[in-house]
Amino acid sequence: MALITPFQEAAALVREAGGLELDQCYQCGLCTGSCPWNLVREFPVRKLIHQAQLGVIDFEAEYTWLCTTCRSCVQCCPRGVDIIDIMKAMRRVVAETGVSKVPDSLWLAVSNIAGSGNPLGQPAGQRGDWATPPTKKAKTDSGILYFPCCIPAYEPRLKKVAQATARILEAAGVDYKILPEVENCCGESVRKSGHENLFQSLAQKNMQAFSNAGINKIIVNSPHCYDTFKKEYTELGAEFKVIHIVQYLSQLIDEGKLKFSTEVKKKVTYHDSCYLARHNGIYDEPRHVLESIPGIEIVEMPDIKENTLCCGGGGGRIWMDTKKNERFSDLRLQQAKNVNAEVLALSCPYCMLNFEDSLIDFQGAVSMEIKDIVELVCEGIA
């Protein structure tokens, strides 16, 4: 039978936008099930791909912007259907035809990255600046460069994962490079909120000076940017290889390069990030890593590995208000309080982001401490 299409201008856009996998879909629903937002909220994935088929999209409704791109909804679909294309598709068609307004606050952090290379608006020039002393600029021969992405570059508290990222890889002895002057945005959230040119025109740029600094392999903090690196890059003819710093922490480990001399006396539990889990399962090298750091134990939370629970930053919702009712890091934290953990251990600056940001109001966690993996690690090398 033929799919009776009212409006099928309107599901031929969002097809030629990379949404092709609407076809696919036979309506089963087990996305919505699975979508993290239907523990807080309603939104109805499965309805919302069926008015796309049918070319009864609304453009302006709240829904177009909520998903994540966590991946749980394309984990669980029978026919495997990518629904993450689907709705970056929906986006594009809104921020390529103005059929209806992207939203305000993730607006801002596009054109912020368009004017000045980062969604936080900071001067380009300052991009270097979390390297105190500034020593490793572009002075080494070295091809392996430490990208920092962009919050830890210049976000206050994400510049001590920065800082404490190098002094491991120089503890460690590694050669590295940064290139400030030259790297922009990797353009993750440009390409997940629709603005696809921007993307193309940030990752020529990136590319070309990774090439002109004769980068081979690059080491990242970001499971986004590893995540964009690694495979959308790729596609444009990159040539590159890209480790996230948790990767290279347990291989350093192995080799006998990375060696602790102090205990940290801390019960950790892990969060698993999509991007590192659910979209590239890397989810032992973490956990090695903890293990490997004397006095640390261990606690699991429900919702790990690849059945973790999103914080709630992908897909350019770290750029976009929500509200306090409605943060799956809420969740998280209570999910973490209830292990009795005293800290909340991570490998994404956008969880880290979240995760601070409700810890402000979360009540009962007082005492637990948000720390990324590098920072415990440098807390077992000190």
Contents of the next structure:
Amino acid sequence: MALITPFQEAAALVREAGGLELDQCYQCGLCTGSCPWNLVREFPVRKLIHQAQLGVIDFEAEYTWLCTTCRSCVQCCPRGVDIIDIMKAMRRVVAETGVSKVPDSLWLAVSNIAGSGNPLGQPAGQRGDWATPPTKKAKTDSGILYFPCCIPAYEPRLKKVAQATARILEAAGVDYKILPEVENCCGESVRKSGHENLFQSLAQKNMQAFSNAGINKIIVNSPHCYDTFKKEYTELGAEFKVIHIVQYLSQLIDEGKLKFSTEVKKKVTYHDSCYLARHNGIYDEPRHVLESIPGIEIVEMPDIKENTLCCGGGGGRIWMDTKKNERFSDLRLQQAKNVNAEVLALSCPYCMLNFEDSLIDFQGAVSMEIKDIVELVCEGIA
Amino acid sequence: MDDDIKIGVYVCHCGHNIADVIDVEDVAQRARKSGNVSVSRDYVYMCSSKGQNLIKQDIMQLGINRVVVAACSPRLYEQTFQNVLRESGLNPYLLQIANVREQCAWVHEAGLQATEKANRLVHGAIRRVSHHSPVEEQSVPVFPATLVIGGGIAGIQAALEIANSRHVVYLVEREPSIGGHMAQFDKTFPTLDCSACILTPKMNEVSRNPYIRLMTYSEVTDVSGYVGNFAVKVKRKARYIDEDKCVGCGICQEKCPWSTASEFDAGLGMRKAVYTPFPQAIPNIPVIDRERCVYFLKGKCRACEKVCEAQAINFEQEDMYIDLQVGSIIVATGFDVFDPTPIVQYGYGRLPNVFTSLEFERLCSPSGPTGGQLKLVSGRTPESVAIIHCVGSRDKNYNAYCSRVCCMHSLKYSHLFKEKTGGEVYQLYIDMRCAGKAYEEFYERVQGEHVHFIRGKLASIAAGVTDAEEDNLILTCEDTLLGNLINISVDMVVLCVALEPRHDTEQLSHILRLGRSHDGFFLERHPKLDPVATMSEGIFVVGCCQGPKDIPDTVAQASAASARALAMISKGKMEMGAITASVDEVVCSGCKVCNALCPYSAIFFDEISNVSRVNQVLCKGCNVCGAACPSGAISTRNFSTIQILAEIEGVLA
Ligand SMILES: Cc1cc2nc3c(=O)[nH]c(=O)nc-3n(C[C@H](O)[C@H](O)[C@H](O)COP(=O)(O)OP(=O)(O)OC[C@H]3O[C@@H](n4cnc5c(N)ncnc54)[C@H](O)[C@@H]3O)c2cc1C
Ligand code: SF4
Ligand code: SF4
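I would like to compare: after the form predicted alone, may I see the structure of the form predicted together with its partner chain?
Everything in the complex follows now, all chains and molecules, and the chain you saw is the first one.
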């Protein structure tokens, strides 16, 4: 048997990098048992934690980069260990000390964010191009900002989500503003992948830009932007309010400001994103919005609300390659098919990218429309 | 200063504890120079009998009438030195302790400064003690009857102990019968003796003992008064059956046409609307459950009335309130079991054949719904079982504490399952905790019965699809010793659920003025040195209402508390602290500020004279009221302003 010796210096590095609750773990293995990775491949979460406790960490292992930060494990850990913090801390040790290598594709996304403020490496100057014709919205003195997230701002499929959002906001008479010239990526996946310094500088830049523009409320499409603004920016002193588009739509509907005119005759199932449902307890509002669209029939999949099945895109995984037969989104798409849904409704750009990929994986074996809730709402008000 | 005052000062070395840091001789010498000090000495151990004799002799021979002891904290030896004064014919409150150990020697380096501080502390004590005057000690008579709340094994044991020494006990039990959880079990670990066989004789003893006044189907609704003399109100719920006439034949239960789920069978079996919960019930007198009885619900039926030859059925009965007077109270209300429904991954309530531990006890019991045969919902005998530890225990999402008995009862279940079915047993545990006499040996014995032990917390249970007439259950869990995720397919799952505080603990804690610990159970006075007493004098907590524990520990606590109650009765009175607060009625403005502040609810407001008064028995002398009184009307004996100022002046002089 291989002989190992505890190496407290390494354990201390993880603790200093934020893995504070490391020592609370009593090695029950519930995290391993509840982690979605173990549906498709081995990911020994408990063992990694024990290795970290003793400082015998294999930083070069692929494991360092697997966690999708879906929060399944954190939600049920009997000792209340924030396992995501520990995973982040291990990545941070790699990113900051160079004990091992950051995966190439992740490294590329992070460098792109550092260079042009978005992970796709698109020119910063084209961030507002989704809004055609060029919206006047940059000019109003409204305190409400619509922050579309980098992917809807640049990626061709997701641009439609940003455009749909703008159309709805206008239909509801919301006076809002966009700031493509000055805003940057929120930095969520940057931080989750261990690049703390870059995250801090993005956060400072954004907070400065928002405050210069007099922003007091931000509407977002991405649950990841939502979580980062709401929890992490607030910790850094931000004072603006954040609201996810599904929450906002739900409010507009209740206030009678959003009226539907067209039936959307479809059988829809809603996929809860980890960052709305599990991280922030938001799962009633998206259902309320869907129910309000005339014609829609909602069917539920087995794993819903706080017990949702992760798509695989959180924690920077969206920028890393996931082998074909190891994609959670494939399992989820199968679930949607099993309940005979015609549309898989989403509320997260990462989910959208993953499910579009999964459709390709199934090579026509599954026919399903993948839509963001805002697109369905847009159809309903057309 | 008063010429008649003769102070003796005694400086203790406490071995090396004090003498190594403080120049004790210097302290004794300097003390002698203060006014009114007639004698001062230092000695190696003042608390030894030789040390005590030094003080005694001085009091008797030199006429010393005030004593200062410079030694350790008054919490440790104040009572000892008070006794010295008492035995020498001096009022024990003419004593002042200067704490030169904890407040000086232990917190400073040896040297002049430490000695200087000790000198000042002693000087303060000398000044203060000159202003001491004799304080009368109070005692209250103890009414020689005891109330026991809860008739589980804890309450039964306590009641019997007291009644066997021929003192009256009121045993109040909420359910129609005594017995508690133990009556629901088949066998008990680690000896596997039959639970009913050891419990029933004790229950019978309760019903026979002339000193026990048993009140079942009853609850305590109000308690007032204080140690030695509590006034208790008990609500006796109407049974609708005349206890004097009923002969316990059981014909009413047989003929009653209305059934409902039996609480005693953990909902697995049925009982009638008129019922005794189990065959050995004490008293063997049924109750009519008015929530279920169709006569009460719809106004028609009274079938039982027609068949009862003893004519004991009485639909006119009403709830009764009874007043009791008792000297002490023993609380033995036990625990509730955790409801695992919120852990959706375990499928309790959704998947058939997922049971709780209490349900499994009933399935094993010969008096249970299956006559003691282990059966699946379909009626088939299970061929395999998984027993899950720590469901709702050791889990911050539910209860952070360990429930202490589950490791052991899961071993018991392994044995029973093997014995009854010969099938496969899996135990899913996190840590095996088998601390107790013959417990580890029991663990080893069960291991020898080819039980599979898997170290890991169950992640989820899913219904597997098989060809058999019913689905099996597929368990997913990390086997942390192998480092592999494993799937286990079984017929039956037993969730060993946490022991939780009774759902109405909060309510009872208000009635009894009892504290609760962070886990929700009743709080004992001291976790190690006084585990059955509480901060409310004369009220004791025993068994699982104080925290999860097994039957041996429960019985030991029950016996301990009854010894305490008996000691009070045999003494006939309780000495109360003499240091209590009192209100100067002339100065009191009647603002009531103090009323709500008193942590012991000792202050009441006299509406006629428009002043607040302090109940001298309830007051513990904490002086919260004194500090808060805006008129300065409240003073606490031996903590008068003059005394405290004198001490401060002495320290600063
Ligand atoms: C599934 C299971 C199996 C177990 N197996 C074993 C075993 O094999 N061996 C072992 O040593 N221990 C075992 N235990 C532990 C054992 O149950 C306890 O040690 C024991 O029952 C504690 O007794 P108790 O009298 O404190 O509480 P309880 O048994 O809960 O009795 C309390 C009594 O108080 C009554 N009561 C409650 N509230 C009020 C009120 N407000 N007014 C009046 N009456 C009230 C209740 O009706 C009840 O009769 C087991 C526990 C469980 C959960
Ligand atoms: S679930 Fe929590 S306590 Fe259990 S092994 Fe994982 S981190 Fe440790
Ligand atoms: S957060 Fe999700 S992906 Fe990460 S270890 Fe926990 S369960 Fe697995």
